[in-house]
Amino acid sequence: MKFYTAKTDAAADRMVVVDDMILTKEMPTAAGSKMLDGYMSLFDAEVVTRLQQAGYAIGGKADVGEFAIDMLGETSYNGTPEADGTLVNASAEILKEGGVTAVVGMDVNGSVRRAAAVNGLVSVKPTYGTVSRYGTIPVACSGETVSVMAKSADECFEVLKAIAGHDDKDGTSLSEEQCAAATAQDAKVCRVAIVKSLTDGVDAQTAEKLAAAKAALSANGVEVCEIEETKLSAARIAWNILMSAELCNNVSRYDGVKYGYRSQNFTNIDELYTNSRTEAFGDLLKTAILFGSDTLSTENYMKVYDKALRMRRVIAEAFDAIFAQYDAVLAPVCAKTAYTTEDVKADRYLSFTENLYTAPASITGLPTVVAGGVQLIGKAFSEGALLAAAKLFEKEGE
């Protein structure tokens, strides 16, 4: 197993870990693929600096599935992290070794927050646009978020204040004024709603990870309700199609051209782009950008793409109308507190289905913060509230 693709020397009382989708200028760069093995980036991401100008020391890269869209790191280049059958993940083994105060990494399908829920840490993947993006691999830019894994919740905050904040390179870094209201702490849940439709499915273990968390809230004085709204859980068809899209179009540029790998059986220029892909691709990558190229086809443009886009609007509606009585929505994170590696061979897709939890807030772009095995998905810039409420269950249901 692999848990660093690189490490430094650096020594520190506050070291953090970036994952390997991050560009840093003295590691390389692989996105967990074979297409960017050895990369090495001109310049370091801008969260990276922020870090070290906060004060705290890279301390090196974690591993990651390929391009972040798999369940737990399986996909990587570098093999499928596990033990004793188990998926571990890199990021979260990383931080139960010690030494680490937080690895900063991107989520893009859940599996930072997966991670995260599995391990019994805490995460925040915050409102988009109040973290730079700038220097990260792109995959999915309508709903990537660069997000903080951590054993607490008051150290996910302290390197989430460290990381928020207004950057002009990048287009969709929202202002400094609406950045800094991210990490206010002014704000108080009061009143969580559980969405009957995003508790389907789940384990008996996760079930009580989540009455735990529903138990401890209710304890310290916040309002817990069972509401119905369904159309929370279509989402994830909604978000597959979108990052699919985003992904097939963000991946177009590895071509074995002017970086990354190139294949050395080619006679024409097509052959060298289609035998580069075919032999660093992995199936899940290949699957996915197969989707999405059907997706934005001319055939299906309108009735498949321009309709998830449409989707994402009524999911947004539906969190406005719930966030009009409630603070938060308490939900699962997956279905399970463990998968195996034989799950993922039975279900080569099972990310693409395992993400009926995460892809709500993925879509809409609303924070999440992930502890005790849970989440709490909340208001734009109320991650400050959120990591509150999360101390009162982070250690519940372990």
Given for the second form:
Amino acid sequence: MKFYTAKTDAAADRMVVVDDMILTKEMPTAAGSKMLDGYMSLFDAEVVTRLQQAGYAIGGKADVGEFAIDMLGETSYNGTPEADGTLVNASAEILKEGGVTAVVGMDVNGSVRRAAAVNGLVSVKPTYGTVSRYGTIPVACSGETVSVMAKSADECFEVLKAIAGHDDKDGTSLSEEQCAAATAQDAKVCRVAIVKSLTDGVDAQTAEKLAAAKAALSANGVEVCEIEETKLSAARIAWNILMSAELCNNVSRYDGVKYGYRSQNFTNIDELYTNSRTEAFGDLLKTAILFGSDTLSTENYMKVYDKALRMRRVIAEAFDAIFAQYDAVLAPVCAKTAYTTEDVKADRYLSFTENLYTAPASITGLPTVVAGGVQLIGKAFSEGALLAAAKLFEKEGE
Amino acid sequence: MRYETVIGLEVHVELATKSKIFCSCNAKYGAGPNEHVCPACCGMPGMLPVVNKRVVDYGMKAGMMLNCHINRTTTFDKKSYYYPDLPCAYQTTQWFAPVAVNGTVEIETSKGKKSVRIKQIHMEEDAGKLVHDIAEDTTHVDFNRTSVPLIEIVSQPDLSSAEEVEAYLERLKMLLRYAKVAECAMEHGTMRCDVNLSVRPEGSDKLGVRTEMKNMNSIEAIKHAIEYETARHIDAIENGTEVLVQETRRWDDIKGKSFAMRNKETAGDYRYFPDPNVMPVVIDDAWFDSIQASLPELPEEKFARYTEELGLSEYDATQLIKSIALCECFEAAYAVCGNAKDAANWMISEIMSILNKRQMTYDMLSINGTALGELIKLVMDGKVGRANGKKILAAMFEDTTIEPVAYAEANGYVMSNDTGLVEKVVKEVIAAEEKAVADYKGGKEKALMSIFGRCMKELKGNCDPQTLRTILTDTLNKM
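Switch over from the form predicted on its own to the form predicted in complex with the partner chain, please.
Complete assembly follows, chain above in first position.
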């Protein structure tokens, strides 16, 4: 089992690990793909620089699934991390090993949130634009967010404060004031909604975790109400379209010419492109490339892609309506508390259906805190308040 | 049957910004291979595009020069295709909301005036360059040009002849150069042109089959290609020599023929979609107004002002408005010396002729107009002789920091008002030029010129010719 794709012997009081979607000058970054095996970046990601400036040593790189679109890292070219047939996640295992404050990773399709949920850890996916994406491997740029996973809400908050902030090198980076709002804790979560359609299909243990979180919140004076808003469950399909389309475009730069994996089997440039990509990319990624390419075709753009863009707005408006009355949505992160190698063998595209629970926050860029095996999705810049509320039930998942 | 040619142009113009469109690399043409590159313009993962505001300034300015409507919210989109000179395998361009739409360009040909409609102007990044090494049988990629900002100016199919196309391109060049947004030099590749052409019976309102010729880079080639394609289309229609299909063709200037490159069926699907990494650019009133305020006076407006207000001849005005650099130099010189006619003369008979001799374009003029004005004033005021003035001007071409007043003093070009010195020199020259003096005395008026010339030479030109002539003839006549 391989959890680190690269590890330094850095020893420091405060150490973090970044995942393999985050570029580091000193260590290779492969994004879990054979295509980028051994790739050395010429520059550090902004989050790496900020972590170092805040006094953290970068202890290593946690392995990820290929371009981080899978369930828990099972599509890594290093092999599927598992224990007795149960999928394990590299970042979570590193945290459990101890010695690091947090793992900072790229949440593209919910894998960081799922890893935190199935391992009883805490994670925060901050508001889109509050943490720079400069130096992160691009996949689904319109929604992916640098996220923090740790053993506690306090540690997540501490590391989030180190990495949040405006960055001129990222055109989508929000203003310094907005970024500061994301790490303020003056607001408080008082009213929480559980959206019924987002709790459908979960197993008994997950339902228990949800109930435990609800009980912990209620016991501390937070009002929890059950409401219905079916639009949120449509986020999954729209997100799959947007993510695949952007992924298809972003990974098209990996052609075996300038860097990365190059096939030895070619006689002309078209064969070089085709064979390098055929040999280096995995099945899930290839499927996403084909799907994304199709949604962007002239024939399908208005029928598919443009509709998904409109759905993004509809879902954001649905959240706005909920947040007019509630401070957060309490929801499961995945349908089960554990996944097996058999699960992903039986359904290769599991991460494109199980993201039912993570897609609403991915597509809208809303902040999400996972704790006690469940998540709180809040309005923009409320991650400070969400983390404070999560402390009420972060121990429930253990 | 009589036919008419219907032509629409897509003109790519490199914007003259210092840096590239999405990174801070130098955008200037002419460095060694891959010297102006960074991880961003090489398409390395993890770099994010940050829009160079100056590119939007220039895009807007170009739009305003072409009477376009400016989209107050303009967005960038990705266009996907594989080519070794495109490091990300997508080009960031404007597909859904280009910076400028619905403009017009007025042209004039032997058939009179015509208004050409502009469909849109969009901003985009250029691709790199492939360098084929035939001896080595390899191809090298130079990314210096990658992400250099371009605008693409798309016209409606309003042009109908090679002459109109030439007039249109010349007019575009002039307007964009006046606005100082682009060099527009086809020979440097900073202006390139795709020609869309079809042929139909005269009077018909139905368009014929259209072919596109890509990346034309000289006006002569464009004219030649238009004539060739028109003949080919007519021949196909009249004689059925071939079946016309909508396709992209390559113009071979050496063979004087066009060749099919790819047709509609085999054309790639560019899969345009909005670039999520570039936020929509919102042009507020303050920004819009500041660009509008920076627009130059148009050539026609300058012509009218020069002839009506400054009293220049139409010929002089026509010469000056050929280039914004000439106009600016002239206007600055006039502001200092106060004599428009004199300033125009210096511009036309001295400066333009030096530029022509040196095979420099008028836009390459780097003389400081204020300094030129000071020089003209020195000559006008009789402080420096005209011949010495020209010497100073020649020096100013070599060194643009020269200040004429100081330079004239330092190099002994200041006129002497010392009539004593003039009289002394005249006496010395008369003494030395015995033969010429005898000739003059014998009635040969021409001999005076050589004596006069020698005196002026001894005086290093620093004497008012009239003063010298008076003293010289007085002295001779007294002998």
